[in-house]
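Quick heads-up: it's one chain on its own, the form predicted alone, in structure tokens.
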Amino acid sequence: MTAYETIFVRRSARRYDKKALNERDLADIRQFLDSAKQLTGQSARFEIVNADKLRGCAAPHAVLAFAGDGDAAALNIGYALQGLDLYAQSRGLGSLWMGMAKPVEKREDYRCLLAFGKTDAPFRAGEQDFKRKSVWEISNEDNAVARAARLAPSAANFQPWKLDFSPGKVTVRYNGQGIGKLLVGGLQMIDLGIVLKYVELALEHEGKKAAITARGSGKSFAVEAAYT
């Protein structure tokens, strides 16, 4: 199953086999991380740790993400790690973004983690199994890219983004507000990176190549994917 195909059946796994993965599976995850695509100008670091190095993690393993401050750095983490999330699930593993879990050892540049391991949680049967906003709530067009993007995971499932399509370009803007913004803390830009990965994969599935640029900050932060 490809990363794009996994979008439509992916499930956030919340129960796991506590047994550690074998070294072959872990090496495969490490290899993917080592070659994970990151956004231009960004260089997040990723580290695989076992559950005994974490607080509040239900899975046997997690990938810790480390980066500097700023919206672009957070965007890049979401973008890069969502690639791993889809890859792990395409291989039959479970995965879960965990905003509340933390590493035991405090490190100033730690930003978030993605938990993973074996699970018996089944894939979704299809788009009808997702609880998400409608396409028109998150996009100015109903098309294949928007339909893939609406399935992206986000903190507390708030989906704080808006897609604006114009000829040869799709712009992804932060659209979080109200109590949702307060509840998810500093995860909004990571969420924006997650949906950006879905946008890119959907464009690639249609045979288009996207050039991604980020601009602005805070409420005015936006990402443009120009494609041909």
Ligand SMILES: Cc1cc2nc3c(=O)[nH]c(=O)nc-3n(C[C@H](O)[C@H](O)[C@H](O)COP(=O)(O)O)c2cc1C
The other form holds:
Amino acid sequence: MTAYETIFVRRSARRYDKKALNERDLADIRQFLDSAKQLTGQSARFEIVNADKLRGCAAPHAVLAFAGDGDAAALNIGYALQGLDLYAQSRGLGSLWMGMAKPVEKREDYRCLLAFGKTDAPFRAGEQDFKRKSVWEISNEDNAVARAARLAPSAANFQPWKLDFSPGKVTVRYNGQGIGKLLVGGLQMIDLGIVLKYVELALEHEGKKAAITARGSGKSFAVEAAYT
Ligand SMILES: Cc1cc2nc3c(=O)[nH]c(=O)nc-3n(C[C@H](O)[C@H](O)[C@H](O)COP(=O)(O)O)c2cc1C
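Would you mind giving the form predicted together with the named molecule, to go alongside the form predicted alone above?
Everything in the complex follows now, all chains and molecules, and the chain you saw is the first one.
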């Protein structure tokens, strides 16, 4: 299954086989991470650790993401690790973004983690199985890119984004509401990076290549994907 196809069936897995993955699976994950695309000017660091190095994580492994401060750094983590979430699930593993779990060892530059391992949680049957906002709530157009973006995972399923299509360009803006609005920062910017990965994959699926630029900060943060 391709990353794009996985968008329509993936889910967060919360039940795991505690046993460590075999070396081959781990090597594949490591290799994917080593070549994971990051946004221009960003250089997050990723480390795979086992459950004994984590608090509050049911999976046998996790990728810890480390980066500097700021919205663009958080955006980049969401963008890069959502690629891994889709990759892990496309090869039959379970994965889960975790804002609540933490590494045992405290580090200033720690930002978030993505847990992974073997699971018996099945794929979703299709779009109808996702609990999400409608396309029109998250986009000014109903098209294939917006329909894929709509399915992106987000912290507490807040889906704090709005897509604005104009000729040759889609702008992704922060659009948190209610409690999510109070939380703008860390996880919400990771959420924007996650939906940006979906936008890029959906554009690629249509044969379009996106050039991504980010601007602003906090509630006025926006990312543009200009495509040809
Ligand atoms: C940045 C981020 C942090 C998250 N943190 C947690 C968490 O700490 N615990 C948890 O059970 N789920 C967590 N989730 C998973 C979301 O709750 C989940 O993605 C959302 O409810 C949508 O469900 P789905 O991924 O199955 O489509 C997190 C998701 C994201 C994107």
